[in-house]
Amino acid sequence: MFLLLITGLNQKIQLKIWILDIRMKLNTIQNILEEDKAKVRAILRNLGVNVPDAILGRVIDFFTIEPVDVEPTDIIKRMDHLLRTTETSVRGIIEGALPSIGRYERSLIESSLSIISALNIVYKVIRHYLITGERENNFILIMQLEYLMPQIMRIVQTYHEALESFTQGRPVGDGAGPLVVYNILEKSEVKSRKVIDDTSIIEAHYKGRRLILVKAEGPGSNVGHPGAVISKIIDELKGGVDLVITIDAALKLEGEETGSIAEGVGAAIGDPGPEKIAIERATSKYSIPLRAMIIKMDLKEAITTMRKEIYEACERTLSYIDKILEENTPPNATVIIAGIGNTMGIPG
């Protein structure tokens, strides 16, 4: 023991053990990545793509460079431009290879490729730090990586399971917001419906109020652009809106129950910034109250097939909304209710 401590051999042995464990887990990640790539290749071949690797190679490593933040002037406008350009570019690659593909199938392919891309990034980053730490005998780097691996493996497994849901078009937990809006729609008297920017706008009569329901156009894998659409609606009505309610899924803390509901104030939307700030600017411009509802779940529940607890929470959310409408708006008020999230498997 004295010799081990003096020579540092104990640390070298520990380092080798950690490197061996990380390498084994990295191989597991690689196997999962290759398995999921094979699934997507098979889907693309069934849709008529002769060389699916051509699409995979372009989309998997597709990246978006963040706008310059040293000069924050118009940073949201620049970020929105870059995000929309990314969306259009990826969609163009898929439509170029599959010119006759429908919107529903295309949306599922886009989401599936996004999952493969996320797994690919995780694999490359872990491999990078493993090689760097091993080459430089960096004990601290390898130790941190070893302690993070269980959490990383859970994330990888979550994305792996999510691919099954997205390739089959099943509703996922993140669709809680759109599902609540759909449930309101089912209980309302619909007057009109139109689609702007992949986002459905339904005007309806509910509980003596004029509702403008906003959600991504379904049933494809789509999140739409609810922030920009809500801002446009408010401007068209010249601020003639009494209340805006946003409903979204939110990550729960450990110990909280899946499907628990909370209400608050603000824009419940988890985008990088452009959509959220569009809602905040429009409501603050006309002093419109902005309320939020969230349905809690963990990451796995958010991107895999919707669980029973979340589905039941979406139904319970209606009673919360009824109470908010009754307490905060008079009869015949105009209210915008937006269901934020992926509307896969949810029509409307």
Given for the second form:
Amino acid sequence: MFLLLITGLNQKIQLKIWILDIRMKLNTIQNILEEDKAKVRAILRNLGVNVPDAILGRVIDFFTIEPVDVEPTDIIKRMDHLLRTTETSVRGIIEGALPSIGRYERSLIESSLSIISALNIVYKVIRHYLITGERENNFILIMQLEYLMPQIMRIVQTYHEALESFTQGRPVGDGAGPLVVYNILEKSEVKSRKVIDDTSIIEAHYKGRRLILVKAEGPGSNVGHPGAVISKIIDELKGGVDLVITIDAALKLEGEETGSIAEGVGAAIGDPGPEKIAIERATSKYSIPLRAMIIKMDLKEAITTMRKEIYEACERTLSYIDKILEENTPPNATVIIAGIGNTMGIPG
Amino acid sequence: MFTMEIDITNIILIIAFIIIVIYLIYDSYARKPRKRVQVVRELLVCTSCKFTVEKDFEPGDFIGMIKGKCPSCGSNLKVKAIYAVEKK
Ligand SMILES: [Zn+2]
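The structure above corresponds to the form predicted alone; please provide the structure of the form predicted in complex with the partner chain.
In what comes next, the whole complex appears, and the chain from above leads the way.
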């Protein structure tokens, strides 16, 4: 025992055990990745692609380089440009291989491919650190990896389950915002509808107020561009809006209950920046109050099939919104209500 | 290397050691999350009366879709919600 301690052999043995354990988990990740790839390949083949690997390979390794941030002037504009270019490029690749594909199917394939791409990155990064740690006998690196593995495995499992929801077009937890807007839509008198930028804008009459409802265009897998659209509407109305409410799913803290609701102030939207800042700029320019509602859930619940608790929370959010409308706006007021999130399985 | 004397402190130490080992094994078992099986259901609501029914989800269905007729009044049934519930 004493001998082991002074020669450091016990550490070497520990290192080997950890490496073995990480390698086993890495193999599990690889199996999941291959299984998911096979699933998407089968779907692509069913849609008439002869060589699905050509699309798969191109989209999986697709990357977007972040804009320069040491010089922040117009960074939002640059970031927005890059994000939109990514969107249209990936869409272009899929449409190039499947020219006759419908919007709905295309959106599901896009999302499925991005899930596989995320799994692929996790797999490659873990493999990288495992190989580096093993080659350099880096005890600390391997130890960190070993203790991070349970969390990483949980994320991998989450993505794996999410793929099933996305290939079948079921609503996911993140669709809570669009679902609330859809429910308001069902109860109100619709005046007009149009679609700009993958985003639906619906003018409706509800409880004596003029509502402008904004949500991603459904029922495909789509998040739209709610920020850009809201800012456009406000500009078109020259600031003639009394209140803006954004509704979004939010990550809960461990221990909080799934489906609990909270209200607050600000733009409830989790994009990298461009959409959120567009809402903030437009509302602050005309000093329009900006209210937010969030429905809490964890990452897994957000990207897998919507849980019943979240559906029930959406119903409760509706009465909350009624209260906010009554307290903060006079009759005949114009209110923008935006449901933020992925609208898969939710039309409108 | 050393001789073990069987005295009261040794016995106490051994018993404490065994208790700790048993506790750790128990703890790791208890913490293992039970595999939760979920089923996806959909809620169908009649467009004219108050009839509602919960069915299993079929791929391709979406909220707002008209699906079948109401057994009590013959109007259209509409998918009101699609959600996952834990299987009992
Ligand atoms: Zn009926």
